[in-house]
Every structure is written in C-alpha cells, then in structure tokens.
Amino acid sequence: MLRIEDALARMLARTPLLPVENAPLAAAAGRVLRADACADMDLPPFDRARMDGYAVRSADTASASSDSPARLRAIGETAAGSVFGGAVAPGQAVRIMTGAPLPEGADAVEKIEVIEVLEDGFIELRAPVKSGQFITPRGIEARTGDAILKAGAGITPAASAVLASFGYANVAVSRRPRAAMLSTGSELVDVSERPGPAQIRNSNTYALAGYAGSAGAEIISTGIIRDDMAETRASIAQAAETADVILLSGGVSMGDYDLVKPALAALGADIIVERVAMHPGKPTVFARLGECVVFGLPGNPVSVAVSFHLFARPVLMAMQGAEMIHLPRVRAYLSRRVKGAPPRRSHQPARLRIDDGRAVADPLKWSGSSDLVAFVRAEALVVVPEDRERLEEGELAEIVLLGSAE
C-alpha cells in the first residue's frame, strides 16, 4: 500500500493541464484565473474622501480650539462622481462627500459630526485637523502595472469584483473539468425508483457531482453500470471518449464483483494508484486511460467522500492550474477519543466549534463507513497518524476542513 502523499504524487505527476479559454466576467466566478491580472490605473485613481464632512487645508486648523476654533468660510460641495471645479484657498472649505475626489488644495477631510455650521456660510472646527485625514490616498490599493490577481487564483465573488475595477470584462481562465459519474453494482437503483429486496438508492452519484461541481468541474454524464463485465468495459469506454475525468464509484476492492480494475486493464489503462494505506478508502484506484484520468473510489458513501476530498479534488484543481489545490488544515482540540487504524491514517469525520477561545473538535458518532446520516453533518475530518492506535481527549489533532454541515 502506498502512503497517502505517494499516492498522490503518482496522481499528480500523471495530471494533464487543461487549455485556456476566455470567460466573460459575470460566468468566472469559481473558475481558476490562468494569466496574471494586472491594474490599468491607480486605485484609487485619485485621494478619495472616506467620511462626510468638509474638505479643508490642514494648515487652517493648526491652532484651533474649544476656545478658539478655526472659522473657515464653506464654497461649495462635492459628491461622488464628481470633480469641484476650483481649488481651496486658506481659509476655505468644501462640503464633500464619502467617494468624492479631494478638491485642489486641500490635504485633509474632517467629519460632519464634529464641525459645526453656522448660517452665515461659514464653519467651525474646535480642533486641528492632521494633513491626510479621512483620506485614501491615490495608488494606495494598486498602482498601474501590479499584478492585483496571479495565475493559479481562484476565481471567488471578491476576486470578481478587483477583476471589475480594473476593466476585466473578460478572463482568461482554464476550461472546466469534463466529468462522468459511474456507480457500480447490481444492488443499485435509480434515487426515483424503490428499493426492492437486497437493493438501495444510487447516493454516490449525487454526492460525486456535488463534490466535483464544487471543485470546478463541468458533470456531462453520470449512470449505473451493473456487475457485469462486458457492461463495465463498455460503461467506462464510452465515458473515456468526452470526459477529461472518470469518477467511478464500488467494484474496486478484492471480490469476485469488483471489476472496475479488471476492467480498466482490459481497456489497456494504465493503472497508476490501486490501494492507499488510509481509512476508510484503501482500496482507491487511479488510472490514465488515454488524455483521460480514471478514479476508482470505495463504494462506502464515507469512503467516497474522503477519497474525493484527499484525492480527486486536488487532481481536479491541479487540471485547472490552481495555486491551491489541497482542503485547508488546522489544528484543533478534541471534545472524545477517537480511534486510530494503524498502520493505515484514520480520518474521522467531525464538527467543529469555539470554547473558551480554543478550537474544539467534535467527533461524530457514526457506524461506519456506510453512514452517509451522520456524516452529512461533518464539518470536518480529524486526521489520526498511521501509528496511533487512537488520540485522547484534550489532545491537539491536525484537521482537514470540508466546508460547513448544514
């Protein structure tokens, strides 16, 4: 059995790169950026006021006080959007407003709240005012020619929003993911359908899509392949013609039924990954067959969700060009025991919280890697090293985040 980070070397070092395409802006939302993004201007692209209140010369204020404030005379107003058609004098002050441009000559912005106006076109401030006040300064938030987003970024509603300053109507962004979804086994049926005897719904399908979707990935097809030799060659052959991904799910473990493997070497793929030392999901499988990667997953809905997460999700966002690949990790302290499976790394699923200023894992209670009802509250997953038998209470774990649970 290969550990989890040589196995995922494999992977990665048989990942192709998908090509480049242009996305308009408003569609790239969760597409991952493949060019540098550079600022065509300064931002701000010139000193913007970020309060209410009057445009004023530092200077005219350096000697007021309670007991004898700064009078300047008020010569008129600015809004966002648009440019005072003069400059400060001393002496002299502009009503402006949160957005607006700073008017020529003057350097500082005083707040509304404390300056006090008077009826005969004048103001009074008891206090001085320091040069650069309720000022951004231009340039401060980019300057023309920085780059404001790097190839590999993903692309996320605030990434959005920097690529919109700067006149990015267009993106350059890698294709999506094609991915097919394949469930294995006799026993299944389609989630309209009841059960009969010795059968159940097809899960793995919804929660593969789910989890590739979210990994960028287009879902161009998805079926139930039976136990079948001749069915699974074909299923997997016909999938392999449009899809850049194959995820397939059951027939990879060691029974007279589990063709996924078979099957695949008949198809002449190269088959790269067979078994991870790693619970649940030792029996994962990657293969190349052709430009396509193939991923054979457990057919437990726990173990799929875990070998996606510490596999196909990194090779999917690897086939994007992604800086970020991997679940983000913490550390956190454990509310109860949890019990290792040595020699292979256990990761059992939990939620997470706040007490007293501490990160705390909360394992769940779950029966297995068939409970797909109590891991869809996980959170989390709590990683036990392959040589720990278990991990006490009280003690500091290393956790993958999966994303809130509902």
The other form holds:
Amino acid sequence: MLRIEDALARMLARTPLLPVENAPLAAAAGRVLRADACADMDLPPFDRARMDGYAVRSADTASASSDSPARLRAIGETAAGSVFGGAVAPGQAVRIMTGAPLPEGADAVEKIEVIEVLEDGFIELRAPVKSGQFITPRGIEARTGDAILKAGAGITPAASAVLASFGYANVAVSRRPRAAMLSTGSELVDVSERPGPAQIRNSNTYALAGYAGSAGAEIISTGIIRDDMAETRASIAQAAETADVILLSGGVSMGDYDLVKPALAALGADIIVERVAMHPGKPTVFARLGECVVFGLPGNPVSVAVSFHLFARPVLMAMQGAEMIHLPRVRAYLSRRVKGAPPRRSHQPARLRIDDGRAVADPLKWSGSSDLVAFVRAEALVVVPEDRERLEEGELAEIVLLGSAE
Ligand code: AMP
Ligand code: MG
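Structure of the form predicted in complex with adenosine monophosphate (AMP) (previous: the form predicted alone):
Following is the full complex, with the preceding chain placed first.
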C-alpha cells in the first residue's frame, strides 16, 4: 500500500498538461492563468486624490493654526475623469473630488471636513498639511512592465480585477479539464426515482460534479453503470473518447462485483495506483487510458470526498498548470478525541472556530464513511497520523481546509 504522498507523486508524474487557450476576461474567472501578466501602465496612472477636499501647496499651510489660519483662494474645481486646466500658484487651492488627478502645482489634498469655506471665494485651513497627504502617488501599486501575476496563478475575483486594470480583455488560460462522471453500482437509481428494495439513490455524481467544477473542470457527461463487466468496459471506453478525466465511483473494493479495475485492465489501461494507506479512501485507483486520466474512487460518499480532495483535486489543478495544487493546511486544537486507523493515515471531518484566540477543531460525530448527512457540515479534515491509535482532546492537530460548508 502506498503512502498518500507517494501515491500522489505517482499520479502527478502521469498527469498531462492541458493546452493553453485564449478566453475573454469574464470567461476566465476560476481558471488558471498560463502566461505571466505584466502592467501595461503605471497604477495609478497619475497622482490621485484619495479624499474629497482641496488640492493645495503644502508650503502655503506651513504656519497655519487656529489663531492664524492659512487663507487660500479657491480657483476652480476638478473631479474624477477630468484634468484640471490650469496650475495651482502660491496662495491658491482647487476643489478636488476623490479619484481626480492632482492639479499641477499642488502637492497635497486636505479633506473638506476640516476646511472652512468662506463666502468670498477663499478657504481657510487651521493646521499645516503634509506634502503628499491624501494622495495615492502615480505608480505606487505597479510600474509599467512589472510582473503582476505569474503563469500558474488562479484567476480569483481579485486577479480578474488586476487583469482588467492592465487591459487584459483576453487572457491565456488552461483549457478546462473535460470530466466524465460514472457512478458504478447495480443498487443505484437516479435522483428522480424512488428506490426499490435494496436500492439507493446515486448521490456521488452530484458531489463529484460540484467538487470537480470548483477545481475548474467542465462536466461533459454523467451516468450510472450496472455492476456488469461489458457495461463497465463500454462506458469507460466511451467516456475516454472525449474526456480528459473520468471520475468513477464505487466498484473498487474487494467484492465479486467490483469491476472497475478488471474493466480498466481489459481496456489496456495503465493502472498506476490501486490502494493507498489512508482511511477512508483506501481503494483509490488511478490509471491512464491513452491520454485520459481515470480515477476509481471508493463508493462510500465520505470516501469519495476525501479521495477527491487529496488526489483528484490536485491532479485537476496540475493538469491546468496551477502553481497551488494543494488545499491549505493549518493547525488547530481538538475539542475532543478522534480515532486513528493505523497503519493508515486517517482523515476525520470537522468544523473550525476560534476560541479565546486559539484555532479549535470540532470533530463531527459521524457513523462512518457512508455518513453523508454528517459530512455535509464538514469544513475541514483532521489528519490523524498513521502511527496514532487516536489523537487526544486538547492536542494540536494538522487540519486540511475543505472550503465552503453550510
Ligand atoms: P462500493 O465501493 O461499490 O463497494 O460501494 C461502497 C458503498 O458506497 C456501498 O454501500 C454503495 O451502495 C455506496 N455507493 C456506491 N456508489 C454510490 C453512489 N453513486 N451514491 C451513493 N452511494 C454509493
Ligand atoms: Mg459497488
């Protein structure tokens, strides 16, 4: 049985890199950038007012006080989107709105709240203004030519905004992985059906579609396969014609009707991983069928989630050339003990909170790896090392962050 790291390393060594394509910026959200992005101009492109007030020459205010205010002539106004026509000479000021370029001659802005605006076209300031006050100087955020995002960066909403600022109407991104989802199990019926005796509804497809979608995949097909060799073979072969990734669930344990591995072998697939020293999720299978990457994930819904996050997610991210392929990890104190599963590394669903300044993980009560209803609340996994029977209440444990939960 392979350790998790070794299994993932073998998978990544056989993960193809998808081609690059150009996408309009709005369609690039959530995808992976594949070329370095540079600033095409300084940002901000001009010295910019940060407050509504008056643009002044700071030297004019050097000796201002409440007893003897600095008196300046207001010579005009300027707002965001316009350039002030003239220049501010000694003894003068210009009314300015947030976002406007600083008029020539001025070197600071004073906010309107502390300025006395007189009837006769003059203003008074009761304290000195420092040079540069309330100005965002040209180029402080980026200079023309600066690398602002590296190839491999995820296009988050903030990254989209940065790309927009520098004129990236089209962005070089990875093609999205085309994922086919196949749920194996003769007991499975579609969500729209009422299960008969010994049947259950197929739920894995829906979890996997969401997980794969949030890892950038495009779901091209879904289906249920009976535990039948010919059907399993044919469905996998058909999916492999168009998919970059096939996510199978079920049919990988030791039962007589666990047909995923035999079907893959019969199709001539290269089976690279077939068991991993982890709990839940031990029978995780990874294979290559031509250019197509195939995951055989264990059928139990919680095992599917754990295996997906530890293996399929990083593989999907790597396919897209992402720099960050792993989920973030933190450490938190356990609010109660959790069981381990030596010699396998165990992952226990938990919620997180801050208590008295400390990160605390509340392991969820769950009845086992089919307990989807408990797992729905999980926002993290507590990692129990392979050599530990249990982790005690109060112990500091490694935590994998899963992202959004209820
Ligand atoms: P298997 O890995 O095929 O032995 O399945 C393990 C357990 O997971 C069995 O109890 C299955 O009924 C259940 N299971 C398998 N596939 C699904 C699915 N798509 N949705 C919900 N439960 C499933
Ligand atoms: Mg099954």
